[in-house]
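As structure tokens, one chain now follows by itself in the form predicted on its own.
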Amino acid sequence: MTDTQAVLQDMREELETDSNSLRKISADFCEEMKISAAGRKSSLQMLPSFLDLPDGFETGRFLALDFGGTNVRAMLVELGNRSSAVLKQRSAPLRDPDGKYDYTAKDSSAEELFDFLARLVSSVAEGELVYYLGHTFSFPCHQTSLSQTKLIRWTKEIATPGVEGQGVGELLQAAFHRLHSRIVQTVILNDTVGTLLAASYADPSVEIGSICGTGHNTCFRDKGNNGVQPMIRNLESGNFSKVSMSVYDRQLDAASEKPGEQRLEKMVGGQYLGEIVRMMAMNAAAAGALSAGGADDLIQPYCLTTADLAFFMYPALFDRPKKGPHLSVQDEKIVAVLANLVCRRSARLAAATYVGILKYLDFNLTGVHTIGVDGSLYTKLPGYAAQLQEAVKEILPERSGTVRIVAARDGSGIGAAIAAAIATRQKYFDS
């Protein structure tokens, strides 16, 4: 074995997630759900959405705001009996590429951020009609009704002051008032809830919704009991802590905005996969397995994106990126090996948590279960969707045929519009 092979083998062992490890993660995840459901301290939550699954008869035109990362999107959506169409949409970054503004920074303000959001939504509204808005807000929140929720903490390296602990709905509605807009925010939901709504709207058998993209989170339909109505519950599963971290995960966590939080998300979410690969590559360079020039190209934290990883792993599928590191052919091959390790582990960890939820819902897996997944990793990273399904089969070799994983079409946008339709039709939202 060459020195380079030895270095890569050590890294492979550091990130290993064998079948037994995945089964333990599944069991621990299920147990954390039970602990949370009992009202005891857990790394998971059972946050109420105040929404149940759609019945398929939601119709009309609704606005949707998708705010789940550093790029925000507004849409005008038409719904009609389990079909949907996006009539207009616009997106804009919270950080200007030329540095003219940064609404995610500590020197920004809540008013500036929400005025920006209100202007974006207003740009897709047509005429002077009253529009009802579904707002996908994909951060940990304490929700007390469909339209009232307080931000618990920012994630995804956003640090805008004046929002944590505040009512997100009130902040946005105040921004609409400053614009003299007739838009009414009817419901606030997590993007996983939107994913479940969108997937269930198209396929009524879906009962779990998940995001595998920039961040990672999962929700499920709680069937309810003892007088509790059925409801979709957001687990904030990115904060799951009963998972072993590698030396690279600990290094990334220590340098993050909030060390110790969102442990699973930092191992699964696309925001972080490139950085884990970069740190591994720098260690490989220190061990002589990567060239000095390659190390120089990778010295800047977060210089590797998931798009870069996809290119290194599957160069035949892509044109060479205009931006990002330009490594030698040999260095690209080494980074590709590392990227495969990190991305495969991401899919396997996510799959293990899905099995944990299935065990919570149906311990013996006597029924057929469907999981709707959205997000850039699932939809755009070659091989990721197949690795999710393969990992479920590995964990549940005798029952894997009872579990389907399907793509959810634009859960953050379409799902938000469906939520607005449910809220307006049933008149759940606050007047």
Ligand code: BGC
Given for the second form:
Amino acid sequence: MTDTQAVLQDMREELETDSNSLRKISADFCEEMKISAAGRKSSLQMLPSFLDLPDGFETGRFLALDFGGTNVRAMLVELGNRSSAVLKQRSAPLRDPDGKYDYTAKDSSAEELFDFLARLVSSVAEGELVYYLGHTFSFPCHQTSLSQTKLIRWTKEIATPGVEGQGVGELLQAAFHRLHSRIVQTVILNDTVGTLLAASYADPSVEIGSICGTGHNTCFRDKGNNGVQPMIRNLESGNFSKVSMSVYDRQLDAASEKPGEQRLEKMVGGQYLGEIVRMMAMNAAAAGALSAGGADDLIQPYCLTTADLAFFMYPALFDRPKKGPHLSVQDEKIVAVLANLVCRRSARLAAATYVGILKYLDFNLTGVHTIGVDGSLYTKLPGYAAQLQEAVKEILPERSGTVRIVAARDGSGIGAAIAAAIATRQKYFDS
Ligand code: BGC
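For comparison with the form predicted on its own, would you give the structure of this protein in the form predicted together with beta-D-glucopyranose (BGC)?
Shown next: the complete complex, the earlier chain at its head.
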């Protein structure tokens, strides 16, 4: 007879992140930041955003485009007095659920993708006298000014050809041109930067912005020195490589679009959590701990989403019947145990990197620090926000009171509008 508990215990050990291993990750993360800051080869970057924190005087109506990898959202945002209101918004998936289009696929094109984005923004701008747009583009980019940026590489399994190495601003502006639109893209920013802007607009003590959603990444405010202006810098922390991978992580990485890249993101991001759980469940089935029928239902790669994991872990919070794989009650319980392990590990790894950044900014943690976080894991997955905070406490038992983690709701939308306000003001003074 199979000892299910023994199988689960082995998996628990394989994914273990005890306090010491988290402390080691924090120290290594801080070290990788120093290496990157010194201009040496590191798995982290210090990508410039050309934006500093808002001063609170950002006012007016701006357009925002939020392109993160799953859905695209266009918004009309009103800013004033350190608060914001979304006046209009429209969103659309990048992959049609009925399979009519998929702008993220290898057989789509840059032109199709950017025409789709331009149409969505124009539909929100219609009838309005607002033309200044902040564009959140949530991928690693090499930025040379507020609106000049080139995509370094796609992440989150996006494979649209003709965009890597190209100017993102030019691609969108050309699409507006094709539509005869007067919209001007004033700034392009990462979603972590948007999150930091939005969080610090509401609470000026925030100095770190992070996304725990489909993807994972963090940015921070670099105070600058020796003539270097203060600026928000994008770490592309999803690419952090000094984390030890379990057998399942290695399996997932090998089958991914970009093996070897985005190691941390493949352990933290919502794009991947369901797939890790699925791989574990298949192994559990091979060891006899999950039924053969359950294994058949989980055979398709990426058939488990983070929403499915939430359903298995917290069935009482959701209405039945649900979409996605239908498992027996016993199999659901096993998958729920695996989902708990994987989601908890995600929060703990992200927390370890936050401590690494805090150590880089203030080694003895003498000050009080605030981190603004957004993303579907943080805002929607029950328990995730608490696990993040608890892990910081566990890593820094004596100083944990000095670290605050706050929700930065809608950072990539509101943040894009704030960035547009900063950029428009900057252009006005420069001209
Ligand atoms: C991208 C980052 C982004 C993060 C969260 C990652 O895949 O590389 O630029 O901030 O996802 O959306």
